[in-house]
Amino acid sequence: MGSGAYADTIKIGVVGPFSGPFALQGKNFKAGIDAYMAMNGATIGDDTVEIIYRDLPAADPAQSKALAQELVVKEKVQYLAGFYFTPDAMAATPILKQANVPLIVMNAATSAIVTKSPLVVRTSFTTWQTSTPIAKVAHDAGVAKVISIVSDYGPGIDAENAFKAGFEKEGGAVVEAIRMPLSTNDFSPIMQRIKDSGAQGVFAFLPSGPTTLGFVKAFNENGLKSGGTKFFAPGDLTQESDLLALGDAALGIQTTFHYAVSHDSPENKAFVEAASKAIGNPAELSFPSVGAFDGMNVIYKMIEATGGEQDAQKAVDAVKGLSWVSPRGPVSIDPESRHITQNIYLR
């Protein structure tokens, strides 16, 4: 070529669960990503992008860490994005300035992933963001004592110290915290002590996925609902894929989150449109599409910003700052800590 131009292919590794009992959250990633790409191409410039994908189907850190370093070394990956659970995208966080990688993450929630490393950004959210609100809304619905269990790993502690941060300063009191491990399965006992507990209420968080099935089955057929328990949680627990799974058993919950499949925008609705045909099962879209729709815009605006060239911290330094409408809603990427500043939506 006489002008010397050539063209690239800038790659991006996206690790996430795309078998296991998680495979439905890797699907959503595929799908975000796959739909972002059809409504604005492939190519950036010269350069063409190319996404590979590493499945992780639970959370297992080492292998993140393994994966993360695979990518980078022998598929030279440009950047990082993905990452389902906040045990993973921490293991990977040591690498990223050696490899002159920024990751991009896509679902984790943790507030303290940003702080592992300069070169993170979050373009899902975290639980503080949607734990603290569902506070006031238990207070206002005339609850005075809950009792909080979550799943014992950083988003589940979060959630629990943000609900408590917010419910207390309302003038409610948490009257137990219950931590369960992730691999819980058998919520019998848990709903006994719910029942001794007091409480009017419970604030529950755990993984969206099989677990929340469980968990909300466990506390209708233990006659929770019936006895007029109220029931207040993140937005996970009544994903929109597992609302058929769900049935009646989700009426009565109030959560709060980032997005719904239903949220009334344009911008939502071609993003819909697009993911749906993407994922092919319309009913299966949830929200780890749209966190990894938006963690495409980002990262073309990041290739854009660098000419395609690899510079990690020139990429994240781009990013800073950057507003837009997301399927979500207006949504920027705050300079400072690089998490996403957004709308949070009572459901």
Contents of the next structure:
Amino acid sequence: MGSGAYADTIKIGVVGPFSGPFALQGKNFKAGIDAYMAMNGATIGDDTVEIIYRDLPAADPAQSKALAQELVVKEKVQYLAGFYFTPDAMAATPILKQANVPLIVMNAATSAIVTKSPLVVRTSFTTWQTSTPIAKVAHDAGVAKVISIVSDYGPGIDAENAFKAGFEKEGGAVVEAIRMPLSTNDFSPIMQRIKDSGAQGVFAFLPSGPTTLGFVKAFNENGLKSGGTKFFAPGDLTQESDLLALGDAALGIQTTFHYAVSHDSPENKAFVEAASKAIGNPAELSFPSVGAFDGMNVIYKMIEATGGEQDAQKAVDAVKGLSWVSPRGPVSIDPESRHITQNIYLR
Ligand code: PHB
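Okay, that was the form predicted alone. Show me the form predicted in complex with P-hydroxybenzoic acid next.
Shown next: the complete complex, the earlier chain at its head.
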């Protein structure tokens, strides 16, 4: 355990999908973490940082809690981080207080996660942030009627509500709102419902991975795109690592998001260089890498502020209001909500 005056190893437990259909998303966590440590070193003062990874291939709250507990009790990690899916992040929050461990959410995007414990800090995004501005884009494109389609769990429901609120404010109407099970992989029946709805545009949210790739392909293959239906979404739907597989199917889709690999800034250039090296194939880079990179920045500040001591509340308090220039642009940690405040870009 840390005592400031002695050299310690500070362990960070990272939970994410490192195998299975979402393995590329976990690989991006690791690339972001590796890039941060390559650029900033593995030591803070006298203390050395060690990352311990745990694989959680799919949304599985019970397993997430078990892994978080094991990391805290057996590995004695001082920080928990990662968490791709919302239910997994939620499930780990009840153990934080007693364990005296902060949790840094590097991807999960449901707004309510930060309310589950005062020891949660988010460096990813919320689907409220990413799905609100696309409503104005849809309205400005001359679309009056939209059908909304989301995965039926936290970030999908937040996305549906955010889009609807934004679109109605612009004077548009959501003519139908479909929530489909997270496990859905045959999208043909949904495509038929889009055709039947009479909507001029689709708003959609699904978690990035094979899900989004399948959905966008189905939109194309079922003749929605050629039939003139417009497609609006948060950037999860066209993550950069899917673009090669999507090809022309991605053309014309408008998305709003907190990050683009192509973001033009010196900070992003340095990040993409280091993260590309870490991931091996630059075409595999996607947004979870920047959530992880910025998550490491927050953890390093926490370690600095506590002098390596294990004091979760002091660590979290130290980053309230923290601002820095991320590869995604200027960001800060909101002192009240512990969400990240950031720009949202039209892509
Ligand atoms: C989530 O489960 O919160 C989640 C997962 C993948 C995304 C966005 C949100 O692309």
